[in-house]
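Next comes just one chain, in structure tokens: the form predicted on its own.
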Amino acid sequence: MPNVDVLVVGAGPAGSVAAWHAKQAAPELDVVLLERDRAVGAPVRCAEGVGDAGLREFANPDRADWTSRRITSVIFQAPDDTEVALADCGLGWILDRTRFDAYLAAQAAATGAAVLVGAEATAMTRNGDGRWHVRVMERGNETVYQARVVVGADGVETMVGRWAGLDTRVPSRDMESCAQYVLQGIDFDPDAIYLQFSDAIAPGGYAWIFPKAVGVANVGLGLVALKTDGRNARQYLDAWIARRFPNGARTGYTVGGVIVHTTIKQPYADGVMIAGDAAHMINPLSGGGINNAMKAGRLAGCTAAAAIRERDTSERRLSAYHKAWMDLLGEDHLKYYRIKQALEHMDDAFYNSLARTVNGIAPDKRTIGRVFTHALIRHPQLIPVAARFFV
């Protein structure tokens, strides 16, 4: 029965960062991560959209060969089509996350910790030596692993959240479900990523079109069971595709679950930490998700680290993790959630008279700030949206 001292559960990014920084937080201490699949970022299953700022934070992208497109603007479009560039929306990242999710791997592995594949960690106990019993299956054997803290990275599913006794629930209105296909062959501007919002394409949710070279490109959509007719992502997502690229070819197809939530109240327990997906550390009103996880895994990697260092694993001393994700991005995402339950009452008619609104300001002065202002001047009933943001 082995024993060691941080055992995380998931190589996805928070996963790996967190292994990354326990190790390298204290080099004297044990640290293993389990990952279920064959391979670390195998399957693909997200957009693989991140911003610059918070890439950097743990990469350089620049010449890497885990990025496939460099993002330089963003185009919104309305239910009827009508295109809005945005200006000084700032740089982005389309990775390749088979090769972004082993690179962050095997940083982990470079600072000494061990990476292991297909180990699925099954079950979790908690016993009277202070430690987590984790039994994981391996290549057909199990073994039964002793860990001074679990770091949970496993997931919107996260079964290390529940053997902890963790509140991991979502509400279905906050759940979306995603479908998503790589297409080669269509036509649009390779350096923006494109986002629709219409509750006919995507009742709840919004397509996108995120470039992955000339001509292809993840095109997929999420959308809030609750609201639709009955049919289900992937069939909303042929029938917008049909309409937009029907000569595209579909080369790839993934789908998949993202809660638009804010961060669980209580991501720690006793030796445990769950993290990224696991925890809804998730940006409610984007879905994005994946410098969101890194951020979280290095904070709960560091914890873990200077925790086992004082002796003191106990869900009092883990609970400073919480405090500094919420300090440092739960409490913006407390704010996103107002603004997307805000916006769940404008229909298509507001999201078209909007674009055409927008559109009448100079395309060098189109941010983010003069779209928000000019929006509540010409649409009153946004008004709320920004009295929901502030409060």
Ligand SMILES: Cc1cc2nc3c(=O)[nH]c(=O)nc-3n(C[C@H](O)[C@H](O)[C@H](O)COP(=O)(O)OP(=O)(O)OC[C@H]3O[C@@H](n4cnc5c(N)ncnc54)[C@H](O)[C@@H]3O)c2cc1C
Contents of the next structure:
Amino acid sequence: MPNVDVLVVGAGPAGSVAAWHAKQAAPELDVVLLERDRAVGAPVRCAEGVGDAGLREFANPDRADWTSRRITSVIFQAPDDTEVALADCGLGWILDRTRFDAYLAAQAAATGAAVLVGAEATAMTRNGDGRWHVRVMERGNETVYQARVVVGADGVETMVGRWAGLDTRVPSRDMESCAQYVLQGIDFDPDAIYLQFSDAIAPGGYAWIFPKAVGVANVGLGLVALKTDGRNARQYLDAWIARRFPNGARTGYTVGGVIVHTTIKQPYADGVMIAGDAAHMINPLSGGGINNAMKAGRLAGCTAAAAIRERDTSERRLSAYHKAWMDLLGEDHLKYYRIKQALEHMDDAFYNSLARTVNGIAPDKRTIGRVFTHALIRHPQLIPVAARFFV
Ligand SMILES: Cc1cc2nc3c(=O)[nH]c(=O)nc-3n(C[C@H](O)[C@H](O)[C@H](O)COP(=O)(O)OP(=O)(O)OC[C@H]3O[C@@H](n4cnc5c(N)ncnc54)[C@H](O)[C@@H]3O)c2cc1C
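Given the form predicted on its own above, produce the structure of the same protein in the form predicted in complex with the named molecule.
So here's everything in the complex, that chain up top.
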């Protein structure tokens, strides 16, 4: 029975960064990172967009081989296709996640963590010796690992959280179903990302175009099943693409779930922390979770290392992880979630008229602050939405 200090389940951004930072913070510890798929980073279930500042906390994108595209503008599209380009949205990147996730796992390996691919955690129980016993299937063989701390970074379908008795349920109104194609041979600005909001196109969510190269993009949408007319995400996407890009070649397809909720109440228990999508640490307004997952992974890895050194991996000790997360981003997500709820009451006619108001501002002056002020003056129904940020 292998005996390890930190066992990380799942080599997405949260898990790889957790293993990397645990080992970096306490090199004497045995850290093992498990990935059930045969390759870290594949298959890709993501539109791959990230903000520059958050990314740079972990990796330098300049001249990296794991980016596809540098993004310099954001274009919002109203339901009637009116376009609104914002002037100060900052820099972003479209990653190549097959390479990026592998890069992060390689960082973990470089610090001395063991990375096992094709290794799936299948069950976990707490033993009298204060360690978790984790069953792992690897190439048809089962091994039981004993671990002082388990980090569950196993994504939206987390089992580690459930095995540890944590409440990871998601209200169905906060679960978005997503479908996405890689489309080739289409016409759009390759330096911009496009976001289109409309109940007819993507009820409860939005549709996106994220450029991978000139003429090539991740084109997808996310929706809330409760709000649809009975069609699934792929059917909505097919209808949108038939209108927008009838001649685009579909060279890739993926589906996946995004939890647009707030961080679970308790992402820790004796000897366990869960991080990233597993703990619902996604921005509930944008659905973005890559940078969040890395930040959560860093907190979980550092907390695990410090707790083991102090010989205290109790629930009480690990609650410091949750507190640090809430201070860093979790409290902001509560505010974004309230805004999301308030925006749910706006219809397509509102968004069309908002787009026209914003386009009344000169393009170079169309900063988020100005847009917000104009929108509040011209559309007083937005005042309760703004107020939600402060209550
Ligand atoms: C269609 C779609 C588009 C998206 N677009 C964006 C975007 O543009 N920008 C953005 O920031 N976010 C986006 N997201 C969200 C983003 O993909 C996630 O927030 C991010 O990947 C979370 O990282 P994670 O490490 O928590 O989980 P994941 O990346 O899901 O990694 C979890 C890993 O755990 C492994 N695993 C699971 N169970 C086990 C087990 N029992 N044993 C071993 N391994 C296991 C899985 O194979 C997986 O590799 C999108 C999501 C979807 C579905």
